[in-house]
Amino acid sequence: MIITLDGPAGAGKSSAARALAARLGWCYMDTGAMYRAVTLVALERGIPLDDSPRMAALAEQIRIDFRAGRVLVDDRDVSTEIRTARITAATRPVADAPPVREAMKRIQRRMAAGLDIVTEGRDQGSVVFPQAEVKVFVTASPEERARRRHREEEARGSGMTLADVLAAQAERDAGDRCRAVGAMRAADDAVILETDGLTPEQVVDRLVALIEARRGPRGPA
């Protein structure tokens, strides 16, 4: 079975999506930390981020897996340089290139094949798992979102502002909505969960709740 949870940052929905596959005992997909993998190994073999066709041929070589909450590539742990600044900033172009996603596209269905899944991220309902039997857009109104990311900011020790976060977060919406490909969208048939004022317990136990009204009920054992 798989599960599509979709939608803008800081809505919640990659706490979601790993907190929802531990409960289920289910693999989760990272789908954003695969394209900032990729583009980890592009800078580190000197290949140019904007050659589209050659970062594509990179991300069907390499070997991505996510196991106990890291994400490797080839063997390699790579969860904390992923995160940083300087991939973070670079990531998107590469992420924007239509060769690159739809290299993308095929790799997240190899690896979701046979398998019980969550993934995450801005178009796995809609454009790559269109079959998945359950699809939800994760949202929150722009203030929450802001807040949230804001109090990560300040446990980072950075001098963001509300305001600035709050700036910042609207030039990547826009940016996001706008996308020629991979643009972020809710699947036509998504279910839209409004995350404001839910804790992260309660955001997976509607989840979970999804889930089974999707299954039906089910026999005695």
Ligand code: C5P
The other form holds:
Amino acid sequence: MIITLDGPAGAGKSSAARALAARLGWCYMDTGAMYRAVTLVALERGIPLDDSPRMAALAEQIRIDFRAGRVLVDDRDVSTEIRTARITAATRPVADAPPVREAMKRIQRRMAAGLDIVTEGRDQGSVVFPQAEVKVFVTASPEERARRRHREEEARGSGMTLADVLAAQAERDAGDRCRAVGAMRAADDAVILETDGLTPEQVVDRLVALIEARRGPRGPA
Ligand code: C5P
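Taking the form predicted on its own as the starting point, write out the structure of the form predicted together with the named molecule.
Entire complex below, previous chain first.
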């Protein structure tokens, strides 16, 4: 069974996806981390990020794994490196390139084949797994998302103000919504989950309830 969680950054999607996969004992795929990982390796190897055929080929060459909450590229743990501001900025145009998105779609379908999996991103329910049994678009108000992201930035000591975070977020959202291929949008049959005022545990509870409603009542234990 496949559950897709799409939505903007800061809506609580990633932590919910990870916690949900852990609670269900299912696999987990963070597709944003995949775009980030390809970008990181391209920078290390001197591959021009705007050479989208080479970038797509690179995506096919490297092996990305999600293990125990970490992101591995060819068995190297890149979890921290892919989250820097430099990689965040460099990844955006890479993720806009149609050949890269095509390659990612193939890879993501291959990785999910035959598994019970929680997959998260921007286009998982709308493009990559249109047949997914449960599709959720996780969102929250811009202010709530910015407050959450600002708390993370403060913890990292980045010095960004709430206004900086809001401005960067608005720019990023516009880019995600407007890309020609794979734009962020809720699939027509997605459930919209607003997370304003919900704790992470409550978000996971709602997701579990959606899955159970889809699977039908469980038999006796
Ligand atoms: O979610 P995260 O911030 O890690 O995503 C990294 C980058 O990859 C973002 O620029 C996002 O727009 C892009 N992305 C994408 N399609 C996905 C997941 C992420 O284009 N399915």
